[in-house]
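The chain below stands alone, shown as structure tokens; this is the form predicted alone.
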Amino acid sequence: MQYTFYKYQGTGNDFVMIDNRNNLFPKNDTKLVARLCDRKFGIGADGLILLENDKDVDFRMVYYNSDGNESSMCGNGGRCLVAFAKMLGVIDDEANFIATDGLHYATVNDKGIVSLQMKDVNSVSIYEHYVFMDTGSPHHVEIVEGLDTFDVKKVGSSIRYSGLYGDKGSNVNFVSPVGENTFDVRTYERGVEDETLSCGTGVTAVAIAMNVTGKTNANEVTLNTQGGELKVSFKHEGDRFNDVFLTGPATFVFKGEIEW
């Protein structure tokens, strides 16, 4: 079978594109799926995601992790998916899509710049040493000292397959402050198994960890990955967060046709 593949990349952290409006991608081939992800022996990624008719609303967003496995939802991944959605026609600046999280809207510039609106979050966890939410997928908050040299896959590897979260596990998220409203973050992604160069929940998720832990107050913060920067914006609402956008560049990299 011969698929057309669409590539993109958010600040760095990359994904297949496959338009299955037609519905032919067999969708529960988690091998097929690993196996485009594969960076030595497929097209190379993060992340694949399929674009999908849905009769309510724009479109609808299937994403799979690397290993192949359906997975929660991916930030940098829906922004990506908004601009492929805008270059095939399906949108024009605005839209609104279906995620395995519910319903998101989004918005696109002629630059390339995506604001999506993730979920709210009505519950963050503050422990002693680390802050636990979910914004679209789970995920672990901790400040460390020295992140540039910080081994991030090995500490989040052992935090991911820990005791704290069950055979489901979590991604984690090491930060580091660098001015009032900016910090440095560095991911490790679950499903991936390893560093990303970002992610779009878990910067959500780092911004909103900062602003409940009294590190900044601001409400539009800066996040400073690997790949790049990403903004976060909310409002806060007693012990809700909504209206939570997550701001940045969505990039077309290659097109392409790959048989299997």
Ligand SMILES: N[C@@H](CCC[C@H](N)C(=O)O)C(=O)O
Second form
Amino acid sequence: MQYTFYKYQGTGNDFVMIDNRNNLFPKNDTKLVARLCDRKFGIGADGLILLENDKDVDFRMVYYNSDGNESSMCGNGGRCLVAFAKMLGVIDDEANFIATDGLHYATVNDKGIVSLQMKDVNSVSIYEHYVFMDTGSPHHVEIVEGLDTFDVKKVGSSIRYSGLYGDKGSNVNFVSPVGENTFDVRTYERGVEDETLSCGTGVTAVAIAMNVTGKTNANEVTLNTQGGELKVSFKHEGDRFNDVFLTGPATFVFKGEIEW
Ligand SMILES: N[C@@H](CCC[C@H](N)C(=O)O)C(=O)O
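Would you generate the structure of this protein in the form predicted in complex with the named molecule, following the form predicted alone above?
First the chain shown before, then all remaining chains and molecules of the complex.
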């Protein structure tokens, strides 16, 4: 079978995009997805995303991690999918789409900046040394010293596989405050099982965690990831956050055909 694929990246979090409006993609073939995402034997990506038809909204998002398993929401992937939908002519400059965590609204401007509404966050668990919440995907957020040289893979993986999060595990974000409303972030991603250059649901969790713990009073927060800058804005009452928007670039990289 020959697949036409498109490669996109959002602040260095990279994805294989497939237009599956014809429903031809074998959605349960975990090995195929993992192989397409493999950086040596395949195209290479942190995840694979299918764009599918939906009768009620502009399109449906189906997200797989690079290990080949379908997973929960991907913020950067959602932003890239909106840019992909625009390129395909499925949408113009705004989108309503459905993903595993529910409905999303997004806008895209002519510079390729995509602003994606994330799900409301109605529950934040605050512990002495970390914060946990679900922003569409589960996220552990922890402030650390020496973020530049921090061993994100080693410590992230030990937290992800620790008893804290059971079999499902969690993504793990390490944070360093650099200004009143600005934070550096590095993320260990579940399903990639490594550090990625950026994680959209992760920086969303970081922005909310920094606000709820009083590290910032701002409701628009700048997050510097290894792959570039993202902004997260929100409204909140206590620890309930709504109108949460994740904003940043989503960029086409290349297109190709792969035989499998
Ligand atoms: N890179 C993503 C997060 C993808 C999901 C995550 N790996 C998981 O399985 O929880 C993002 O930008 O949000």
